[in-house]
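Here you get one chain, nothing else, as structure tokens; it is the form predicted alone.
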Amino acid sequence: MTTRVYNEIIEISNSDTQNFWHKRAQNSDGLKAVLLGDDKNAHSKRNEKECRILMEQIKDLEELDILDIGCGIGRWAENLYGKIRNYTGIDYSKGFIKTAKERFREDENINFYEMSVCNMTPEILAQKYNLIICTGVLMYVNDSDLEQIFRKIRDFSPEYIHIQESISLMDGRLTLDNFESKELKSNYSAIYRTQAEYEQYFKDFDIIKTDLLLDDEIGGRKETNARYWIGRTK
């Protein structure tokens, strides 16, 4: 049974979501693996746009100490490579972490760990970061874990945060619960929260830039889009 649930808070299966991404890591490569869909040109344009937006807001940081939550294959390590002093990427997909380690095997200051966003702590990662990146992760996290995740991000006391997430453009949220996606050729679960639902978690941050990311050329849809927030810790 496949479901689209509107305006109702339900939980999606963490194990099913993790299995979905394990399969993506095995069967896809490059940006296609992490940005979904088959349009490589759109993936490239989207990635370039995301990078440009972030770089415009963190010009004052000459060197970056980065925590990348949901790092995938390490696209942000590649995007920001020339400014990185230290980079830590975490992802709960063993396949993505294996690929990322191989891609950056010569870089001692770039490290990847198999770890869930729900399990990260300063004690485990033992690193001070001036930039925390979390893109395309929170839509796969249930409401019961969101407060804890934002508290952990705050506990790192980063100078900047960059959060980017797929959202609902409707009055309420949309949840895909084991939805049969013809585009992805797989059943798929995700929570498209509203902008307001996410922004209740930003009370510890001054948001300096936020906007919708996608247009028709790079994946914008009628009901959903991606929104980014760039902020500084208060």
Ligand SMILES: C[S@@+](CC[C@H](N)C(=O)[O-])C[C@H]1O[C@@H](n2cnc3c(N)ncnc32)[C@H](O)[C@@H]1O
Contents of the next structure:
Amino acid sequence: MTTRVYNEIIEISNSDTQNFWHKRAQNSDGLKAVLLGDDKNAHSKRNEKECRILMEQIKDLEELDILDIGCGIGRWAENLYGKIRNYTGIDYSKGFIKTAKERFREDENINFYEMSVCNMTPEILAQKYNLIICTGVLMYVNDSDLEQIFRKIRDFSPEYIHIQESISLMDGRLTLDNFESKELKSNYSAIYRTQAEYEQYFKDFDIIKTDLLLDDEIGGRKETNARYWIGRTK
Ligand SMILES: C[S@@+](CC[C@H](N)C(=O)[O-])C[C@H]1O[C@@H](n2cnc3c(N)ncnc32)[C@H](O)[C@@H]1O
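Provide the structure of the form predicted in complex with the ligand, given the form predicted alone shown above.
Let us now look at the entire complex, which starts with that chain.
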């Protein structure tokens, strides 16, 4: 059965979602694996745009100490490479963590850990970060886990946060619950929350820049888009 659920808070299966990402991690095209869709040109345009937007806002940071939550192949380690003092990436996909470790095996200051965002372990992550990044991850996390994730992010007191997420452009959220996606050739679950639903978690941050990310060329849709928020701890 395929399901699109409008306006209702329902839980998606964490294990199904983890399995979905486990399979994606076997894809040899890293950008395609994490950004989904088939259009290579759109992937690189989108990546460049995301990078440009973030770099513009964090110009004052000379050296970056980054925690990248749900890091995938370490796209942000690559995008910000020249400015990194220390980078920690966490992801619950064994395959992505393996690929990421291989890509940055020569860089002692760039480390990856297999870990769920719902279970971030302070013993490993007990450093000071001036930038916490979480892009394209929270739509796979249920509401019951979001509050504690943002509490942990706040506890790190990062100078900057960069959150980016697929959102619903409609009045209410859309949940794909084990939806049979022809495009992804897989069943797929994800929660497209509204902008307001996310913004209730940002009260400890001053949002300095937020906008929609995608236009028609790089994947904007009628009902959904991606929104980014760049904020500073108050
Ligand atoms: C759309 S990809 C984005 C990857 C990366 N943030 C980027 O922007 O390139 C989503 C990533 O989130 C990870 N992910 C989803 N749910 C997670 C969870 N509960 N804990 C850790 N990682 C998770 C997936 O394994 C996948 O790597």
